[in-house]
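Let's start with one chain on its own, the form predicted alone, as structure tokens.
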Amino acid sequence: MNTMRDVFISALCDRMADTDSVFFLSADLGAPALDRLRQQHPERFINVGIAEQSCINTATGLALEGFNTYAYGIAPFISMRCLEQCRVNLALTNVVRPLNVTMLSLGSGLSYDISGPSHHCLEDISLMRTLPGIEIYSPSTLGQARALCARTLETSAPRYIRLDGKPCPETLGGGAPDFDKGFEVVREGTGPTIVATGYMVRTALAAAELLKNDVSVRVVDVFRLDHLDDDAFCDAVSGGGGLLTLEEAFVGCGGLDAFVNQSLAAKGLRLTLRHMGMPRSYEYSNGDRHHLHKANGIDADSIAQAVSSL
């Protein structure tokens, strides 16, 4: 399987041959697809070094000159090391001077599993959701990542895109992503609903498969985290049993759980709710993603048990 990063950058590189309005900035981070982009468009590629704050500053300056700019870095650093730059240069400036800057955040959640808590990114959803005007995308498949590339070229806004660092499937069963709706149902069911984002959509589907002989579980993929079609979302989750949110991020900190609660409250929809994700503590144990999920109770078996209790 390929990675979101490589399909996104490959699609962008292809489109850069048809337009001279795109600049790509990297915070000293490479990729196989990026080698081709750098070779084919060297005049529009800038490596700013290990300096995420400068990456956002430079991207903003180019955007103010009319360019469509991409700032690429490791997830915890492109989101947290330069949060003030995201706030002042992007969120504040965009109010008075529209900007077209896309932050490509590599390694969302526990993608960098064995690299330890310094490289785990469990706070970015909460942080970016506090910044007005920044679109937030959390794709779960290669197809969604590829479609996001097209969206960034065809619409203008400051954006934050969470790219998983591991290989992932082309699709999980949903159709073409509707980014204005913000979600899709990837597994139909008549019982409880699991609402997940990013990598955890796969875990949700695995849990639903474990329960298939006993419970008909619906799985909803929320791939946009700043805007949701509340009417369509509430219609999609209102049938059957309760609802469980699942995210590879801290729970109770304004992430997917709060986003879903807000949508339900907007329409006055009352459901039995449970929120699952990483506990509010940093994980120092060594192991791959599966180990980290099991150690923190967000593996498929634990999710299946939680859904059964709804």
Contents of the next structure:
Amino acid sequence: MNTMRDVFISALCDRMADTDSVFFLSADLGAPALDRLRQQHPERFINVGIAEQSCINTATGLALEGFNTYAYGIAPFISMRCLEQCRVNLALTNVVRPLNVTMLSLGSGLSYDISGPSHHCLEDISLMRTLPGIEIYSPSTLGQARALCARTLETSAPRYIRLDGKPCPETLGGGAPDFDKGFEVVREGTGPTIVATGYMVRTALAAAELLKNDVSVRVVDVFRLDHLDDDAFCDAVSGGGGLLTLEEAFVGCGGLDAFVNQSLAAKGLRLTLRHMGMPRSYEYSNGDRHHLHKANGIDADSIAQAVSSL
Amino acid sequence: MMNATELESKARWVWRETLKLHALCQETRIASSLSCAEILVALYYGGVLRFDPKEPLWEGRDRFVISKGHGSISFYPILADLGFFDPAELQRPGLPGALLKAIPDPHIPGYETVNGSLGHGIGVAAGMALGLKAKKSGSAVFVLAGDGELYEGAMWEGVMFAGHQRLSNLCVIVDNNRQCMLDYCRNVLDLSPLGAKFEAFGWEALEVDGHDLGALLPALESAKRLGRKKPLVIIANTIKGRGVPNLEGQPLCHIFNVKADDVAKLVREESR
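Next up, the form predicted together with the partner chain in place of the form predicted alone?
And the full complex, kicking off with our chain again.
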């Protein structure tokens, strides 16, 4: 299996042959596909060094000069080390002078599992959601990552794209992502719904599969976290049973859970709700992602149990 | 372009107008806006910058990034005078619906970036300079920064980046009034030797009297000299609150206000 970053960067590299409007900045982070990009387009690739603030500032300046600019870094650092730069130079500036800057945030959630809590990124959805005008994407598949690359070349906005660090499947059964809708149903069902984002869509599907003989679970993939088609979303989740949100992020801190609550409230849809994610404490214990999920009650078994008791 | 006498007279006019703005809106930071008055006059009336008031984002303009937003209220009368916006705006700073705030923003024609938060100007300007080079543009990027905001680490990330990328179309002017909010910089965190710090990162450094138009102009013009290989920093030594007895020499002058009556008196005396 390939990774989202390589699929995204590879698609971008191919398109850079036809345009001179792209700059790719890296805060000293690589990828196999990036090796090709910097060989083929050396004048449009810049390693700014381990300096995320400089990465966003430089990207802003280039975007002010009309360039479509990518700022690539490790998730917790490209989101939080430079949050001030994202606020002032991307979100605030974009109101007056529209900017086309894409933050490519590698290693969402617990992707960097055994690297420990400095490299876990459990706050970014909540933080980015507080910045008006920043589009936030959390793809779950290679297909979505590829479609996002096309979107960054065809539309203009400051964006935050949360890329999983581990290999992931081409598709989870959904079609081409509709970014105006913001979600898709990846498993039809007549009972309760699991609404998940990013890597956790796979966990949600595994939990639904575990329960298939007892209850028909619907799984919804929310791949955009700043905008949701509330009518379509509420229609999709209203057909029977409760709703459980699942994210590889701190639960109860303004992430996917709050985003979904807001949509339900906007339409006055009352459902039995449960929010699952990482408990609000830092995870210092060792082990791979599966182990960390199990230890924190967000593995497929735990989710299946929670759904069946909704 | 103005001659030396006209420039001096324009600088005095900017000083008076800035104080009058402060009288109308006491939230404006007067001391740090007075230290950079001559720098702004040299840039805009001395023939240094290319600009078009009718088309503030004209592609052929030189970019001027104000990093020390609070301390640039003296830019307001200049922009109004040159036709960037209606001079009537100078009479209503801070009022509902008015263009001019205590801290400027890029809604004001002539301001390129958001600047109320300190420490952003050099990094963003470096990106602009890189972009202009990629477009093979002949435009230059000038930055007005305060010395106090050089405490922000992101400024030095930008300095390092611009030096390494040899952004010879970038010129940072440091309004070196040697004071931050609570004290003289030498007592807070000493920034000296400032020029040597930039030079160590691959910049050219010049030091001038920031109130002497005759010294400022050639330094600023040298930023646009063809064949330069490095970014340029001009350390303009200035006096915070210049020309106002109650501000000059006051460690806390950044947050001192000058009351409307005192402004009237100062302006009257200066106009004699």
